[in-house]
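Next up is one chain by itself, shown in structure tokens, the form predicted alone.
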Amino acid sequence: MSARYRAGVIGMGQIGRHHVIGYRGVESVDVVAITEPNERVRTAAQQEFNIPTAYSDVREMLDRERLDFVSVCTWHLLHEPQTVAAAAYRPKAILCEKPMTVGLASADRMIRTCEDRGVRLVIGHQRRFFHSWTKARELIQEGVIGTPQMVTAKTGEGLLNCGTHVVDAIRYLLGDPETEWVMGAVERKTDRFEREVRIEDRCLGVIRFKTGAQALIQSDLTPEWSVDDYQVRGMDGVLETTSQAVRYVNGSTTGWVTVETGYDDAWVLQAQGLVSWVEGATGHRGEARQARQTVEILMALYQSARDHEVVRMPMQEQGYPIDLMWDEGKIPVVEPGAYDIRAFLAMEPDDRAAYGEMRRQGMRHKDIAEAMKRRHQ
């Protein structure tokens, strides 16, 4: 069956190269362009995926190429800006990375001038699409656990980079409940930053849901960490989940039961999704409404920290509570020397097969930052 779909790429890093793969795994879609500002990325990702038309400027692509599908594959702050502008064509749906955006008054925008132009918008959670997550959140819902009570979980790398992943996963598991209220502390003695987002070094936070659930996160307070393996406590069980397995116990069973629910590729779920809702299904699982909720909940853990109290939903602040924290000074810089967790993904390959064996040898970001300035000196 030859392709019915066309697809675009705007950005061509690793995440990039992941939805060229996941549309490549849908028969009815042909990637016919990708968008990238660097020229040695774009032609290398040209070359690899035969892709027939690689441009450097974003409008270029929208211009020339009647897209069905376009993914928005680069860093935080040119998630909304790119969004509207590629809604301006009207494809019939977009594929934006995680986390949606920075800030309430921006996911909503998004989601409005998308809305008003009838284009689909899904946010990059690709995670839903793991077997058994999907096979967890069934097995909550049937009660082999009892009522839920607790979730935890703990990532690293930041709030707005892996916690994004957690704070949606708990969501997705749960069966996507409203949030009640959220708690959370934060510490940022150094002056990190996040694919040029200011953030923090480290957070615990609670989130309270309106089902009576809660869930504590752990952000960067431990060294081993995962964004896939998760705990939850019922009344009568506890069950676990990692990427591709499920284990419960609960007064039935004599000890864990085992459920293996293998993986297939996420991102190619995701995209047959992206195919199936612009068909006719109903939803995606990874649609902005759904998205926003998870975004809200990140501000809230921020704006809890800010204000040293309960965040009750609906939020009121729609900006990014770090910078405001920045702004009236409540997270002055202790150790000096501004550092981006993520400035390896611009590096040239020599510096980051050094920036590589840094991490391997276990030194901490801003002990990296400052030896790879040392290189350049």
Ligand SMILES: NC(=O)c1ccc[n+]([C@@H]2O[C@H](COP(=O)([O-])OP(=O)(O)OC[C@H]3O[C@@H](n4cnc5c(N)ncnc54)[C@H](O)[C@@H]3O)[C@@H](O)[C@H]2O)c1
Contents of the next structure:
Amino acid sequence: MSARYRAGVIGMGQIGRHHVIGYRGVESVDVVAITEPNERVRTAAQQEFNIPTAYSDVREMLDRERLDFVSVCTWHLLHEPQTVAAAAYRPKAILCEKPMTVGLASADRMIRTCEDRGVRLVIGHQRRFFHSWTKARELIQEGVIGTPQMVTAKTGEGLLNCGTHVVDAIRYLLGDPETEWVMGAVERKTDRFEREVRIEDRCLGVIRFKTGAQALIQSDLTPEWSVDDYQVRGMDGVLETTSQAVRYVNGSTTGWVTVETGYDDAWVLQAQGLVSWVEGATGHRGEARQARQTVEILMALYQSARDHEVVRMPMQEQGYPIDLMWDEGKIPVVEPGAYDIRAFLAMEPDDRAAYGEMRRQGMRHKDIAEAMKRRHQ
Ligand SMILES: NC(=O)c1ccc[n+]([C@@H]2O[C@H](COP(=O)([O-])OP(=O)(O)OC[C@H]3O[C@@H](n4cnc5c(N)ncnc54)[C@H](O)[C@@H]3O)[C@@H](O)[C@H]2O)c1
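What about the form predicted together with the ligand, after the form predicted alone?
Complete assembly follows, chain above in first position.
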């Protein structure tokens, strides 16, 4: 009889739900438990997904369930402590959400703890399982555009938030090259946070890889940032990819050649990858050692802005450069009033609906935060 695996999910918000759906798409995995402190959310999730046991406390779940897979689906600052706590129980693997963590020292502690306990650690850059991106990576490796020169991408809502997917995608498309240096510019005039982490208003970055390829990232600079597509210019051609298709052009093609790749649920493929790894496959596309390089690039973009210079790898700074710049008075707030662009996630349904309506009207996160405060006065 083939093995069956017991999975437990920590944090049943929007992404915890995707992890449950991912595990349920794999025949050999049973989601046996969830942990969620918010009673309304916990009860709703337990009923919807028919989960045998629901806890409000992580330790209780880890103590009582003998979990093979633990998903960490809470906000960023809980990723390290909950990964470390889960690793003590030696599950077969931990699947922790992106961004891996905030700061390089924290990423290294997560990796070291899991290695010491013999626990496989994967970070939720599930888009590595988009068929289109994998096809693009293969086409680039086959040489359809020659040696890659420059990748361009746009992102927004914070470099740590959506930007981590974008940096990870660039690395994946290029075959996961090592980084040579990074240069970044950061603007922070409003007191902006994302899931309780201080973040920038805008960022522009250049990444240089050891292969000679470079990448240009514009973050929160353009209104069309949410389109998740990439252009890779090579010595002999150009390739573009979205989440569903790839197209390329070179000297031998008569115009663009389009490859439709379709889409299978990346959350399911990510969970399937965990099982394969446990059953003997060599590694996982989302392995922490890949995510660590993405964290290093993100931190180096900030560090470059902090020091006004190119940051060469390996990066020396171990902390979170945005907080360090804040402490040093290098990014003074011009428009006072702290606000969190993901505050709506922690709201109850009525407030969340009001928040959503204001976003649909095109209001800035900062103005919405002030309107929400007035709503409760
Ligand atoms: N991979 C992706 O594409 C993707 C997309 C969105 C978010 N994320 C990441 O997923 C993580 C969670 O984001 P989200 O949007 O689901 O947030 P969310 O607010 O919807 O969900 C987080 C849940 O964690 C619960 N929680 C809080 N403290 C807890 C604790 N101590 N123990 C257990 N549960 C606790 C909250 O009550 C909430 O229900 C973030 O790090 C985010 O960056 C990943």
